Each structure stands twice: as C-alpha cells, then as structure tokens.
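Quick heads-up: it's one chain on its own, the form predicted alone, in structure tokens.
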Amino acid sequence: MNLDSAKAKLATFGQEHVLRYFDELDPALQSKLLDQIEATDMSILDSCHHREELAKKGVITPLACMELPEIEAHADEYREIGEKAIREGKVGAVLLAGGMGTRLGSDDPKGMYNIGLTRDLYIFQCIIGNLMDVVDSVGAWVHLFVMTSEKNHDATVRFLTEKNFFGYDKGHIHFFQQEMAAATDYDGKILLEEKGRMATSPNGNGGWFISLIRAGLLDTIHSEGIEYLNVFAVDNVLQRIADPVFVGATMAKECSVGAKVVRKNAPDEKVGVMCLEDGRPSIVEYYELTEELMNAKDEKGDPAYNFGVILNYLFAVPELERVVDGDLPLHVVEKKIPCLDENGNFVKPESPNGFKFENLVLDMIHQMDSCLPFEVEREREFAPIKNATGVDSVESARALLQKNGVML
C-alpha cells in the first residue's frame, strides 16, 4: 500500500490521525506502518458506538448435561469410540497459546511460566504432558496445532523448540498466529503504541479457526483426514486433551461440539454456563447471569445453569466449515492499552482508556445445531492460571496438581 492509498482508507473510516508522525519516521518504519493499515479491518471500528446493541442475548433457556454417573455407565463404550478415531487420525488439537504472562508477573508468553518447585515445570510441558498420556495409552500421534501472537510468536517458537517440545513428535507440531485487531479511544479512534504502529491486541479466542485457515492449515487438517478438533486455553494445566471418552460420547451423541464442563462451586461462580439461546447451543457469561437464571431450577430440583465451561470443546470439522463464512458476534471490550498520549509519550495506563474487539469461541458455539455439555470432575481437569495468588492461581494450580500426584 502507498502513501496515497492508506490516506484514503484512513479518511474513509475516520482515521488520518494514524499518519500524525509519519514524517518523523525511517523508510523501513514507513512500510511497516503502511502494511499495518493495508491489513487492519477498519470496518469494526464503529461497533464501539453500538454495544449495548451487540451485547444483547436471546431468550435463555437449559440445555441438558450429560452428567458424571451416565458418563461413567457408557465410558467403556465411549473410550472404544475414541481411540478408534484418535488411531484412524481424525483427531486433532488445537492449543490457544496467544497469551503472554502478564499478570503472573512475566514478560514471557504465558505458557512459558514455569511452576515448579523442586525442578522446572512449565504450563506448555503440562499441557503436552497431558496430552502425551492419550498418545501412549492409544499409540499412536495427534496432531497439535498451537495458535500463537504476533506478540508472543518468536518466544512461544524458540522455548518449545529449544526444550524439543518436551519429547512430543514435531512432525505433529504446527504453529499459526493469531490475527489482530486495532484498539481504539472511547470515540473509537484507533490509538498509536509507537509513531509508527497502531495499537493492536489478539482478535479474541472465537478467531482461531480463521486464523488457522488464513496459514493454510486446512489443507494439512483434510489431507490428514482429520475430523474432529478439540480446541483449549494454554491456562488449565490439569485439562485432559483429545480424551477419548469426550472424544466417543461426542461422536456418538453426533453432536457437532462438545463442550467440557464442570459443576459450579456457587451460583454466582465467574464462569459462562451452557445454556440453549433462542433455542441454539451457547453459553451465557457470569456477568449475564440475572438472579432469576441464577435461581432457576430444573426438573430434579438443581440449578438449571449449574454447569460452567473450561474451554475445551470438540469441533467436527465440517460444520466449523459450515459456519466459517458467517459472521461472528462483535465483542468490544473496554481495556487499559498502553499507548501514546496526546504528546506523543509512551504511557501505561492505571485504568481501562478505551476498546478492544474481539470474536469469541462461545459464539462459535452458537452457531453450531447442537452440544454435549460433558461433565468433567472440577479437581481432576480444571486448574486455570489466571492470577499470581488467590481465586484460579499459580498456587491454587499447585495444589491441585499435587492432588493429582504430578511432582512439583
């Protein structure tokens, strides 16, 4: 793109503010800018103006769970499913690892965060570690793919590289990076973080798949013969990947996702719960929760909305074919952005200073025809870190992983 032309997109969307320092900048500075803006989707800049609109839902009503007792009456029948598929290769992962560890008190990508106290553990050699215990019972290699960030792509690729990707096959390693999407002002302006680059962040966990497609890995997903993708968050060190009993009831209850999840510890728990939305598969945020939902009961006299999602969910392929060209709801998110301020200084702000844009996998859900909620034992599978202490830590992350007898 040239001068001429990104002046022109700038002016169509209100945004000629972006060149303020384009003088000041080096001709390699310049380029970079210039394939910035040719490649930002300035179309989504708008939406800040219209979210109540975009955040409104449906009618929310329950959506059955299959419960820990069925689970365990047809686990035989299931696992035998499963392994099947995963033996046959129609079975892959993907590892949403575009996060940085920020709030753990790190510079590094969050799956670098070593845990351990006695020896190095880090989250990326749980999470492979996990998954290397279905390779081994099964016998035979899943196909990982781990999205990653522009900000974190190097790092994430050198570390896993470097620790030989903790004994898993790299011929089944596949790294694609996550699209971006600009920040903006509370006037939907996008801010700059350099003079020669607009403030960007990750588009959100609901653009993986397009992100996968966009690095031309649908091609090694269908020449693979892969079928099904179960797709998870780099922070739940305890979460079971490709598990074949998840695996079979999927495929046998022919959903087109499965969703893990776990019983809420509270009714006001700061999780999303599955829930039918206008009589679609989707999942409601905690902060959506109204007290009448939180009180509602079902048949049995339990909380209708008791089941809260670990994002780690089982996608058959074709139908995330389906519904790849269809839009995905806008989320706009309000966010402290490090940016430059109005004279042009660096500043990292204390509170939240304008919007992020993100798609979510939740609304991915949605547009699927049907979901098995699947429901998994919270102290056997759900470990997130989120925080340095407290509420979904590293050392409420320790713990359980003691629980579970893995040697921190």
The other form holds:
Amino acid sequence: MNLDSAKAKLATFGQEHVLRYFDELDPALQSKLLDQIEATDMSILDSCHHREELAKKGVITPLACMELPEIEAHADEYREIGEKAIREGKVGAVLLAGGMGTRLGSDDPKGMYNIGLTRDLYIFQCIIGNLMDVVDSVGAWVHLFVMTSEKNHDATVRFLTEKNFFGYDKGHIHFFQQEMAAATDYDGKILLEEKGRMATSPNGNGGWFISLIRAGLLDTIHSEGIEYLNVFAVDNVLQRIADPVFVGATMAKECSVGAKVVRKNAPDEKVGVMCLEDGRPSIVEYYELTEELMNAKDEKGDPAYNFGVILNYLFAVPELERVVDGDLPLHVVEKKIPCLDENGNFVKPESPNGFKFENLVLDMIHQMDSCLPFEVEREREFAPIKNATGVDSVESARALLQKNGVML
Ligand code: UTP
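Given the form predicted alone, state the structure of the form predicted in complex with uridine 5'-triphosphate.
Below is the whole assembly, all chains and molecules, this chain first.
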C-alpha cells in the first residue's frame, strides 16, 4: 500500500493519527507500517461506541444437562465408543494458547508458567501429561493442534521444542497462528505500540477454526480422518482432554458439539451458563443473567441455569465446516494495552486503558444445531489459572492439583 492509499483508508475510519510519526521512520519501518495499515480491518473499531447493542441476547430458556448419575450409569458404554473413536484416529485436540494472559502478569506465554514447588511443573507439561494419560490407555497418539499468536508463537515453539514436547510425539503436534486485531483507546482511536507500529492483540479464541484452515491444517484433518476436535484452554491444569466417556456420550447422542460443564457453586457465580437462545444452544454470560433467570427452577425444582462452561468443547468437524463462513458476534473488551503515551513514551498501564476486539469460541456453540452439556466434577477437572493470587489463581490451582494427588 502506498502512502496516499494509507492516508485515504485512515481518513475513512478517522484514524489519521496513526501516521503521526511517519516522517521520523526509516524507509523499512515506513513500509512495514503501510503494510500493517493495509492488513488491518478498521471497520470493526467503530463498534466500541455501541457495545451494549452488540451484547443483546435472544429469548433464553433452559437446556437440559447430562448429569453425573446418568453419566455414571452409562460410563462403560460411552467409554467404549469414545476409546474406539480415539484409537481409530477420529479425535483431534486443539489447544487454545494464543491469549496474552495479562491477568497472570507474566511476559512469557501462559503455558510456560512453572507452578511446581519442589520440582519444575509447567502448565504445558500438565496439559500434555493429561493428554498422554489417554494416549497411554488407548494405545494411540492424538493429533494436537496448538494455536498461538504473533505475540507468543516463537517463544511457545522454542520452549516446547527445548522440552522435547514433554515426551509427546512431535509428528502429532501442529502449530498454527491466529489473527491479530488493532487495539484502541476509549474513543476508538488505534493505539501505537511503537512509532511505526499500531498496537495489536490476538483477535480472541473464536477464530481458531478459520485460522486452522488458513494454516492448511484442514487437509491434515481430512487426510488423517479426524471427525471430532476437542478444543480446550491452556489455563486449566486439571483439564481432561479427549476424555473417552465425554467423546462417547457426544457421539452416542449424535450432537454437533459437547460441552463440559460444572455445577455452579452459587447462583451468581461468574461463569457462562449453558442455555437455549431462541431455541438454539447457547451460553449466557454471568453478567447477562437476569435475577429472574438466576432464580428460575426446572421441573425437578433445581436451578434451571445451573451449569457453567469450562472451555472444553468437542466439535463435530462437518458441523464446523458447515458454519465456517458464518459471522460470530464481536466482543469489545476493556483491557490493559501497552502503548505510546501522548509524548511518544512507551507505557505499560496498571489499569485498563482501552479496548480489544475479539470473537469468542463460546459463540460458536450458538452456530451448532445441537449441544450436549456434560457434567464433570469441578474438583477433579477444573483448576483454571487466570490470576497470580486469589480466585482462579496459581494458588488455587496448586491446591486442587495436590488434592488430585499431583506432586508439586
Ligand atoms: P482468556 O479469556 O483467559 O484470555 O483465554 P487470556 O488472553 O489468556 O488472558 P487475559 O484475559 O489477558 O488475562 C481463555 C483461553 O483462550 C485462549 C487463551 O490462551 C486461553 O487458553 N485465547 C484467548 C486465545 O487462544 N486467543 C485469544 O485471542 C484469546
């Protein structure tokens, strides 16, 4: 893109300030900035001015969950179906590791965080170890697709390579990078992270399937005969991946997607809960749950919206391919964005200073025709690490790991 075209594009979106330092840059940096301007979707930025409208939901009604007693009663049957599918190579896993982990506050990718006390125990190591349990019991490797972002790709690949993938078969690990989106201040003006570079952040975890296709990995999925993808977050160290019983139950119920859920520990717990929205599966965020919905009861007298998602979904690949061109809603999220201040000095803010623009994997549930919410025991499968201390932290995850017999 040449300078005139860049000026025209920026003027269309009210972002002319992006070229504020252009004349100070050497030609190589000028050219990089022009390329970045060309590649950036600026049409989404205006949405920060109507965030409330973006969050509007349809009519919410309950969605029944497969609860622990029912799972227990059919566990052998489901396990057999799931193990067979895994052994036949029909199940792949997708690790979402493109996030910035800003709340944890480490500059390294979150998976590199060492949560050991008397020995090294990295988050990546816990996750790969959990997947290895299934590989060992079933006797077949599971293809693991790892999504990173421009911000953490090199560090992630370097680390896992140095650690020899914690014993996982290298031939079954595939990296791919997600897209980036510009970040703005509260007025929707793009922030600069360098004089010749707009501030960007990963565009949320909802673009994982499109990014996987762009990386050419759909061919691998087809050629390897993978029919289901188990998508999961990097930060839950008790995560069960390619869990045969979960796989078998989702297959037996012929659902487009299965979602692992935990029973809420209080009506106002801050988790997204499973529901139907306008008759289709969906997830309603805790801040969207009205008092009325929070206290609603089902026919058994139990809370009607009682199961929270833990970011562990099993998608049927043909269903993903069917919806791949469909739009996902945009989320405009307040975050801390390192950037240049008005004097051109680089600052790392202590509190949120602007917006990031994200698509979320939870919105993909609403694109699916049917969903099986599948209850798991919180204490055995849910130890998220979001913060350094307090709720959902390194401390709470360590306690849960120890409870599950993991030596730290
Ligand atoms: P979070 O919502 O916890 O976001 O991600 P985050 O960026 O990791 O952390 P904070 O909010 O900055 O502290 C949930 C999961 O989705 C992945 C994360 O890596 C994590 O596994 N994710 C998130 C992506 O892969 N890409 C993204 O753009 C955002």
